[in-house]
Amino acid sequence: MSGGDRPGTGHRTDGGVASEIDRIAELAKRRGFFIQTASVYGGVGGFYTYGPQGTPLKDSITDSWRDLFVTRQGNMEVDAPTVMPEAVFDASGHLDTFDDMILECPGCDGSHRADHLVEDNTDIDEAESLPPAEVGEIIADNDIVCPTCGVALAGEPVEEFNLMFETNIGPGTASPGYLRPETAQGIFVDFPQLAEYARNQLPFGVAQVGRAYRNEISPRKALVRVREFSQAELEQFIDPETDEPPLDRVADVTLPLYAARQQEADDGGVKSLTVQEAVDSGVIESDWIAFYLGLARDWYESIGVDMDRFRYRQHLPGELSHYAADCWDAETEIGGDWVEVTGFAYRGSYDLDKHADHSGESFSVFKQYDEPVTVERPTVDPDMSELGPAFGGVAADIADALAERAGRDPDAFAGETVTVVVDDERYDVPVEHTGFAVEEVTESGEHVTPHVVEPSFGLGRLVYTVLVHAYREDQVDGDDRQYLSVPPAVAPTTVGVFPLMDRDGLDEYAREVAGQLRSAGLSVTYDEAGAIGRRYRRQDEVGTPFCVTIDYDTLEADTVTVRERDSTDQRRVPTAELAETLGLLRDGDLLFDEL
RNA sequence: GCGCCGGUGGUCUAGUGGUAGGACAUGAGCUUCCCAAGCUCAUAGCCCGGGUUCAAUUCCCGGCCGGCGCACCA
């Protein structure tokens, strides 16, 4: 019954979808997946405290995650402190780009970004980097009138609003810090460091699992928007003119994609194509960015994710950030909506230039040739005994110019003198006296500002898509059955045990059985309460995929019963083999129908 | 942040100007030889603050939280 409730593209609000929505979020509730934080007190919109199903859950996806994206693909990863001062996000742009003008309508009281409504009636292009004050004097000045109701908002105060928690880095408030919007920051502004320990090879990549923070104006729908939540992020630093990914292991792949062309042709389809097919007709101009598509498509799988209900989203050209050259959203279908759980970014050089500008360290990495070079190089060596005397207080502003000349343009120095501006005065300077020459140089490399490759995944989501597409209902011997089908490489607990009868040794023995497979390293959950049906369907509801059962055949044949959470199917299993079994299935090594 | 609706045990709910009832779940016991059976008992609740009132879970105001719509989502 997996696919056979698909929900088409766009959104639906009928009741069948919400009310499995309300379900889920009951058994959420009830059962310890997440539970919202400090209700005691009332609650606090948009913190949730994940619970003792919902733990585990998340740590499995995230090692999961960690075991692709890190471990397999031979990348470091890093953990970066979740505060940062000022300057971090004054260089990122969070500062300006995160910092909201807000400006609320008498009229109607809708608020309205009071930068886009410059933008959108005047000529004025960047109105976001004006400061607030001014932004409301080019509103009073063109006579800008509310967009929704038509009322004149001249005077209406613009408030800003930022995105980011403020706090403050010791006594006083000298040091404002920010809790990072996002953990990427945290990876950049060590890039110098990070590259030295990479032995400045490229490519190579960088992850972070951490939390972010945003204060959003407005958090909703559970998990999908929170102001704390958790990113899995990888940057990948390549140089751009030589660094291919290795597409060939990925290049099967099929990838459900929603091109931009698709979204402004508005046919709501997606196009199925195989990673090589879409770099082939250049539907994915990145190859790194297709790369991960691929990579990320069976992981996604893997965890639980609902293909039927996956796709790739280009961003529209005028959705693009700041930073970004292109774009691709992983989105999730959830209670008729599509939720982002993953941006693909190619971020370019952006956020290392940044940096670089900002604290004016080198965030490049020196790119060693394969054989060194030899070019020919036009250089200046003004003798400053006949420019000084001759030219006066701008003779080093010549100097400098007559340098930059030679670079630009070597034949200028072929006459007599050689013409140059400075401050817009014309300055003829003999070329003796320049020092001119045209050396022959060898180059061992070159500096390279690496671009950088962005997936980063908000973990939150993913638990929240796998749940949701994971749940199921069906009738189990005429009684209704709530479950979830989660895969058991991430399922919360890996296998009930039970014993059938909590008396003639079977309690005692079965405690043994539930101790043996913990030191096997198996998730274990111990229950000998209520009727032998109540223990399977408490272990379905949390997803648990198999459940054990110490019978009366235990005591004589020393075997158990092996449960199967989906078929609730059973085989026998001689007890001795029990550990290994249960971690083939669990890893995936071994099917059930095989036993 | 604005608008509409809502907030009763762990969960889902009934109801009320005189402080609350059910179902499920949970715990103990009995029963039970593989899928939420039955019986007994037990635990557990009116979001917070202010106002009106002899009396407020109930009515009014504000807050907090949630759902939906708008806005926002670098």
The other form holds:
Amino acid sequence: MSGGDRPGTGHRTDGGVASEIDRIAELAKRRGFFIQTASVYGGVGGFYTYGPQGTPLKDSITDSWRDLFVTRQGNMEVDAPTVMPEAVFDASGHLDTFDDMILECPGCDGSHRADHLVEDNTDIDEAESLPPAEVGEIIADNDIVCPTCGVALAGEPVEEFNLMFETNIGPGTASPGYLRPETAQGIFVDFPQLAEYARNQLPFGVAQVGRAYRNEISPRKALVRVREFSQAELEQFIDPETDEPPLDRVADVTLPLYAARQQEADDGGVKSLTVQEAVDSGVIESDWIAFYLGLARDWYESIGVDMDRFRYRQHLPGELSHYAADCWDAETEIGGDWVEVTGFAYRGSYDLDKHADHSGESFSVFKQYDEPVTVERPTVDPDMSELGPAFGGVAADIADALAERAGRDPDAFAGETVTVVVDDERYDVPVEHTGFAVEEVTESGEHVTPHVVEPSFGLGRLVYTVLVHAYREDQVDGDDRQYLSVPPAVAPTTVGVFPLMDRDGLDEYAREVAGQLRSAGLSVTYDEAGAIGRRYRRQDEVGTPFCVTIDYDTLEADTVTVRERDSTDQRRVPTAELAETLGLLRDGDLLFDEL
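Switching forms now, from the form predicted together with the RNA to the form predicted alone, please provide the structure.
Partners and other molecules omitted; one chain follows.
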């Protein structure tokens, strides 16, 4: 995801909370949040179907993300294909570096993530940052066995396994392609056109929400590690010399930070700093990363993440992705593990430089100066009639090297000869044959290759986090109750409408009310089956924040009973005001206690 791009999980910190995961798994299947795909055929690891409760929950979280990171920030959004040609991922580096550590059991032939075996059986949190050889030594030193069959794994090779799903575009094998492992590359390859849409004015952001695919070695923990997942990514293109984020908007937001220096210290731990304090002290080096950490912090809380089970963790040097100069993960605690739900990476100009080199196209923007400026530019005009006979087939390459040396180190041309390197060979060229000169040039602007700041959100992991963190148990009227305390704004259903009885016109009235609420844009479920208490429990269990009951007083006074999920408190509300009242409650513009 992008992630984060390379999401990981820490070791279990409390085996006793495993039941939390079991409860969510049972609830998710029974109530339709998510289920194993194609289970009638035995299923396949790493693929899940979102059910009738999980789909609206995921959509609500996505819509909330889009509102904050696209609409309110004034960014663009695109929707690129999920399959792209091999050249894209050759340029991006994914074909060479997008690997995990695999270890195959000699007993049952099962494949395992070697770093996960280490994390599950030792106190090492981030084994992914270690080299494969060292991971293999740790497995041997700790007598780690296969979790499937119990055979000892000491001495088994730990190898790199590329996670890309390969396919062919069109018939035959002449046009290899890959399922994208992140949505970001669909933005980068179309940067020249996107820059035009932004009128070549930096900074600008381009967002994308969509599916990504990784051929995980050992999918596990439900929605935490899967082979198909949804990302919400933003690529913020900036001029690294001049563009600054609006840091004042988030300067006072307090962040729970687990920096690299704290992870490496014996007594290190999470440290709470405001965004401004983190920047001033150098804990967060990039103002842009700090801005997005601050912007996202309150958003996580708004969708139902328990902030007592949340932190921002900085990547250690050994676990940084191939493109990242710095990266922080938003992590949530689930079942005793710290799980990455977002990666905030400073990608520099890596991606745009790579695609420019491989495609031969320009991936820069022209930055217009306020007024033309006159500058001195060193130039060369090699005399090829001299260089050709002297250097033969490498003469043209030497001419190119002279131009590069003149721009980088003009003082090198001060002597009688200048030295350049071509294919690791040094060549001494008489300066008189280089045509070296320093000219005054009037320029109206310059070409700038933007740097990229990327917040990458894993939507499935956020859905899973919200379910785990929202789960509650209590007793109501002496009966055990399970409920999901999800914020009303992201709940799968906003309101349940019930007739107290399915007779005496109560059911007709209730159906009419349900229809009116749907017409007002509210998500409504109608239920008349069973005792009213059971109907409340069903809605509590799927997180419906409000229930409306049509009773006999409704027929006389045209008011209804509105019940709030968490407290189970009830209020009478005029039917004519019901839709507006529920809308205000859903959006947080009215508190239930204020009714």
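Remember, predicted model here, so these are calculated numbers, not experimental data. Residue numbers count along the first chain shown, from 1. Note that the rigid core is defined as the largest set of C-alphas that superpose within 1.5 Å between two forms.
Taking the rigid core as fixed, one finds a CA shift for R249 smaller than 2 Å between these two forms.
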